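Next up: just one chain, as structure tokens, the form predicted on its own.
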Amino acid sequence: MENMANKVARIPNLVDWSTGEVRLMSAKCNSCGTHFFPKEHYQHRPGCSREGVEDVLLPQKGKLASYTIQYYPCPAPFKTEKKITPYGIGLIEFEEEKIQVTGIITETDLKSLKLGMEMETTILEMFTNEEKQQVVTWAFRAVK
């Protein structure tokens, strides 16, 4: 994994890289077994008592369940210093957790995308903030 020392998440409590892998910060409800993302999204299932919710890191790898390719810049407030168009938006399924998460597809030949292919969670460098830190968000890329 690349050096993460000077990176900061655009939105706190969504992505974690403290284990050496980039992983999404999810939660699991022990009342109904539902995983949800972001982890603060407690209204996950009607009628659930929502007791025993615990923080869970999603696996680093999942499967591409759906995708689209965008040929225009990401709308505000999303911003990047580098041009990323065209870019893919992928729906990644974490099978065991029965959850799908959407994210930008990066570092991947968009023509090679195939449903069911293995993808891994990574980061996308967005911009440099006033403290000279790289502001990042989560993204997905094809597993090589």
The other form holds:
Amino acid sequence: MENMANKVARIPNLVDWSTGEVRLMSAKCNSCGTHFFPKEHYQHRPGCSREGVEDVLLPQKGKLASYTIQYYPCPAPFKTEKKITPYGIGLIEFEEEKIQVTGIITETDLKSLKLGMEMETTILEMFTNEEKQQVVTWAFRAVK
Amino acid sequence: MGFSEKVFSDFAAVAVEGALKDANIEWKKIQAIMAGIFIYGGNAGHLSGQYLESIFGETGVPVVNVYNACATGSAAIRMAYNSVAAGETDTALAFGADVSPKGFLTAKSDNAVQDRDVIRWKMGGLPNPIYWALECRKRMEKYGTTEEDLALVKVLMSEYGAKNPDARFKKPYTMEEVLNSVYVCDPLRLYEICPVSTGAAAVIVTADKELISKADKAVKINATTMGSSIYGDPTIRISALSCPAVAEAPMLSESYSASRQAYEKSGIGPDDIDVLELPDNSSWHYLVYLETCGFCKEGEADKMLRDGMTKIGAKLAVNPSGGFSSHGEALSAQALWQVIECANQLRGRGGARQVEGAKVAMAQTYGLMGNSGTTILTL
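Given the form predicted on its own above, what does the protein look like in the form predicted in complex with the partner chain?
After this comes the whole thing, all chains and molecules, with the earlier chain placed first.
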């Protein structure tokens, strides 16, 4: 993994790299089995006792369930130093957890994207803050 | 005063004035006001009913302000209907008015813990049409929807919009022009996504027999319902960052729920409906809504479209108004506008786009984060 020192997520509690891999911070309800992301946004099956919710990290790798290519710059409060359009947005499926999560795709060869291909969680450097830290978000890229 | 200098209450007043004239009803007969709020309008927008009441003259009647995203108007008409049906009032007004900011609609708070909308804007780079494009790509893979199908929706909508004096966009487009328009978010092109718009709409609901007899062809509301999402709906909902990977409920389950409630309450089903105004926020919506609302089975909407089964003159006329594609969407007004379009078709006011012999019409809405309403009308 690339050097993650001096990097900070723009919004906390969404992406973790403390294990040595970049992974999304999800939560799971041990009563109804629902995984949800972000972990603060609780989701339960109707009738669930809502007991035993625990934080879990999603696997680093998943499959590309859908994607689009955005040709227009995303308006504020989205912010990147470099021009990133056109950029890919993927919906990545984590099969065992039965959840799909969106994220920017860092591939530059957007024509190579194919549904079902294996993708891994990574980070996208967005801009440098006043403390000279790289502010990042989670993203996905094809597994080479 | 130019159009761009007008404020939401100016538009609201025009719509309400129009409804009063059309129904031949005096303002003093209105016994309740159900107002769709204008979210970008601050105090005035959030209390839009009170502002509107003050323009026409305050009468002390109950005023309720409501927000259900793009299905806000559905909530307003449902409350007006329920107030009359419950016998609380004889005559109630539902209205909505909106002035949209330019460009993509963006985040309205800065608290990422309570509002995941903040996360999708700051971290996700996810304007609304991306959600539709992600679903559209899945559909193309699963059912073989083609780029030509998506373009054909715009061709058809623009043909009707050109015949509608009230449409904002009146230019008819050819297949080639649509397919040559730029991608906004591949596979959706510029002409296959509706823009935001400014507008107002008002509906008067009454059970007063004398008022009904004085109106120019009053129409009957057979059902007006609202639905929210069902657990296990696989749709990636606007604002969300995730969705279930395994479907345990129908797609767009909020609209599935609203439409099924309306069918049950009215005893009217898709086969009985002559005119359908559906929320064509994008070409994908046009196709999927035919399936969600039960006008065909899943994956069959493309064939319905290609075979001309959704055209004026076919058994079911879809969006004879030209749809959102020809009007744009004005958040709190659009659901009521759809009901008015349906009512005017039943009243034979469709002009060059009239659906001959239309007896039953249905207005279907779609609102962000699991909001939907269905209204079924008959002559």
